[in-house]
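Heads up, the chain below is alone and in the form predicted on its own; it's given as structure tokens.
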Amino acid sequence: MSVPGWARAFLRLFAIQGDWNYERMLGIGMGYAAEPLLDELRTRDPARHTAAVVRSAEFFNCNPNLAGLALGALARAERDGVPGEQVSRLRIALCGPLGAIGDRLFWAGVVPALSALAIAAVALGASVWAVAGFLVAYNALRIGTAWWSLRTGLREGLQVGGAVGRSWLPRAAERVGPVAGFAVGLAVPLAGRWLLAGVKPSAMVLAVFLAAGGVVLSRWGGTHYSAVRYALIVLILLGAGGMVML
């Protein structure tokens, strides 16, 4: 039994990164994914299907989490026999808006909150539980996310833009902004008193002026020691991890 294209398409999303490049960012990722969605047009409409696969793996960038909404979209645009310059309008058009949304959302919100949240709870002993919590909780919302993405994508297709303002997503941005403030403000606490436990004073001050080396290096140091600025990073926190043993 063959599997829907559209399946297909779901799987594909979660390696839309593996060709990630400077040139079209996602856009290899995302011609990918799509070919699924376009299979169809190979027998009913080939030059239009030749067309669709080049446009479907120019330059697109978003956040990978809700490349789905452009993904179906953009399908369904090409389906139902939209004009390539609109279509290539609309790969345009959404990039900045599912870039910001998802960074947001994403990288600004709901990896800071669930990390935070896994450190305190490393800190007051739930060892290797909490990482997988974070594992389990980060990739449900993920494969959640993706899931929902591309059903409402496809459905949409040029009215995607619309769909996303009327929906949870605009909404879920602003809200977990101050939950990943309130779990790092937590962890922070914990977390220095679980590293700390048992250092000397004499440790202590040295982690400090490493610390501050660093950030005068960085500061004035010029572009001339950039080598020397990573590698002081490096030192530090091997430095620190070995006076944690002290």
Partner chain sequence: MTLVLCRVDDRLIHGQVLVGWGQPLGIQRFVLADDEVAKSGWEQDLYRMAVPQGLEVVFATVASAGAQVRAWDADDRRTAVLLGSVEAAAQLYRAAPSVVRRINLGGIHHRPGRVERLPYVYLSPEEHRLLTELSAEGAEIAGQDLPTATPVPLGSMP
The other form holds:
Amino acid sequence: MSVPGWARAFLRLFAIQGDWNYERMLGIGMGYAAEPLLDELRTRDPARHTAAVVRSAEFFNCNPNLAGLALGALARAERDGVPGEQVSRLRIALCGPLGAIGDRLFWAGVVPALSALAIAAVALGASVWAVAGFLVAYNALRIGTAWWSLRTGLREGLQVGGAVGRSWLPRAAERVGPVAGFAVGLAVPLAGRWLLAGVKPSAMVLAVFLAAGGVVLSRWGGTHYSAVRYALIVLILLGAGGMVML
Amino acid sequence: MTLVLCRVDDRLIHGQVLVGWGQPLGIQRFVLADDEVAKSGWEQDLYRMAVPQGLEVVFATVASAGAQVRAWDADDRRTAVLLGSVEAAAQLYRAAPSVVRRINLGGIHHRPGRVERLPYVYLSPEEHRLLTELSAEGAEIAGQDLPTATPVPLGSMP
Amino acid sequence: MSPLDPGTLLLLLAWGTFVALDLVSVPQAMYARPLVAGTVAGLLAGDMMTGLQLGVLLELFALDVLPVGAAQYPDHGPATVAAVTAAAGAPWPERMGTAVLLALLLAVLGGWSLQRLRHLNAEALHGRAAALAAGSQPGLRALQWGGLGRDALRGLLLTALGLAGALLLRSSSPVPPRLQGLLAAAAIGCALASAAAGAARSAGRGKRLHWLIAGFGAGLVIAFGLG
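For comparison with the form predicted on its own, produce the structure of the form predicted in complex with its partner chain.
Everything in the complex follows now, all chains and molecules, and the chain you saw is the first one.
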């Protein structure tokens, strides 16, 4: 029994960023994932197949969790015999919007929301279960999204944009932002209390002072501030100073 | 004085632009100044769908953006103008140099004939020459993908 | 400190490599988040609590990261594995500060290595330009597997370096006791600043900012008001 092409493409979606590079970004990963979807053209229309494979690996970038929409829609367009120029135009036009909506939904929404909730749960005593819950929740969401994306793309072809616009995606991207904001707000004091539980009051004052100082610097320090740079400088100065004085 | 960003980015609106720039700068209006998109209804639908509710999205040709940019800068909505190419940026800058002032190079991707200047900025010799001219005319040109990244002035690009 | 046996170190090396691959290449399942990378490393090293603590602390740094486009961002996964290796088995907060310092240095190095990888991947592309232009599927496959292989190697080297650093820290004597608490507190303060500043930045000025403030208030009440 052979595995259907869309199922193999679905699995390859999880390595869509496997050859991330500055020239084509997700291009090679997209081409690799498109291979099983374009197979039927190989015998039906070999010239088209070759042209489609070339196009399938060109520049592409969007949020990896939504790449299935473009992958499916472009493969469908190739199989339907849409003129090559139009396929390329769709490919380029999908990059920005799918990136915008996916980054809002996942990188600025679902990920910080779930991560912060997991931190809060650990701080309230949930231990490894919070970590397991984080993994299960995130992966259920993104695997479901990838599945939906590929099926929707394959079904809609050139009409994928309208289908996404009518779907749950824009609304979800809209709603998850405030949730993420609330969750991170909630997690910070809880994590602070949990992590500082064993330290002396004087050290606690230092932590609160540095936390407030970092926030202030990030607001007015411009591009010179980065969280990691700030922490490295603080730790190195404090460590060196402490070793000399203590 | 509400024109807060003029950015050359061949993907126009994407995650970096909305999440990276839009939220921290409190941008209320995105202008997509691109001749191709200005005449393509389905592409406009795509971009509109990706933008949060309550944000204004304006589609304009580069010429009409050049004519309106003073008005955008003068009203009270914080505005970002996104341009798809270096040529479009030059056209906009020359239409209103005192308003545009700064040009951000945010994403110009590889294409045959272009050379890497920054990981996210590839320029052909013609594009580089055009930017150098604009710089001589007074434009402040720098590469910067995110507001938290250090800007790289055109003159310091390899 | 009691030495870690070679089998455990090998497991940690494998875990760090896997975690590095997860960040961008495959399977992007969020194993690379410090909370996950650290907790599992703690379990492997036989000290889950240290894994969880360093996981939460470094996760606060990761909350500041927006992995978009070509932007350079730190790679916290293998760094967290190294930090947990450095501190596992020690009483809190003896090794906390130094472990975080090691993690942050490695995270920066990891971010740099990602950029190098992306250039190397582009060079590999040039080598197969003709195959790509001809629509060769074997060429495409070779590029994809090449990219994955290079990222795995990147993760392996980064983790190996991190573990070497961790073993060096384990074999050296700890900083004076008073400094241990101060360093840990400083690391925690900076981590809290990172998460809060990142959240404020992505909240901008709209509705999301109000929710952030509301969450912060609720967190304060739960953390300090109810006890």
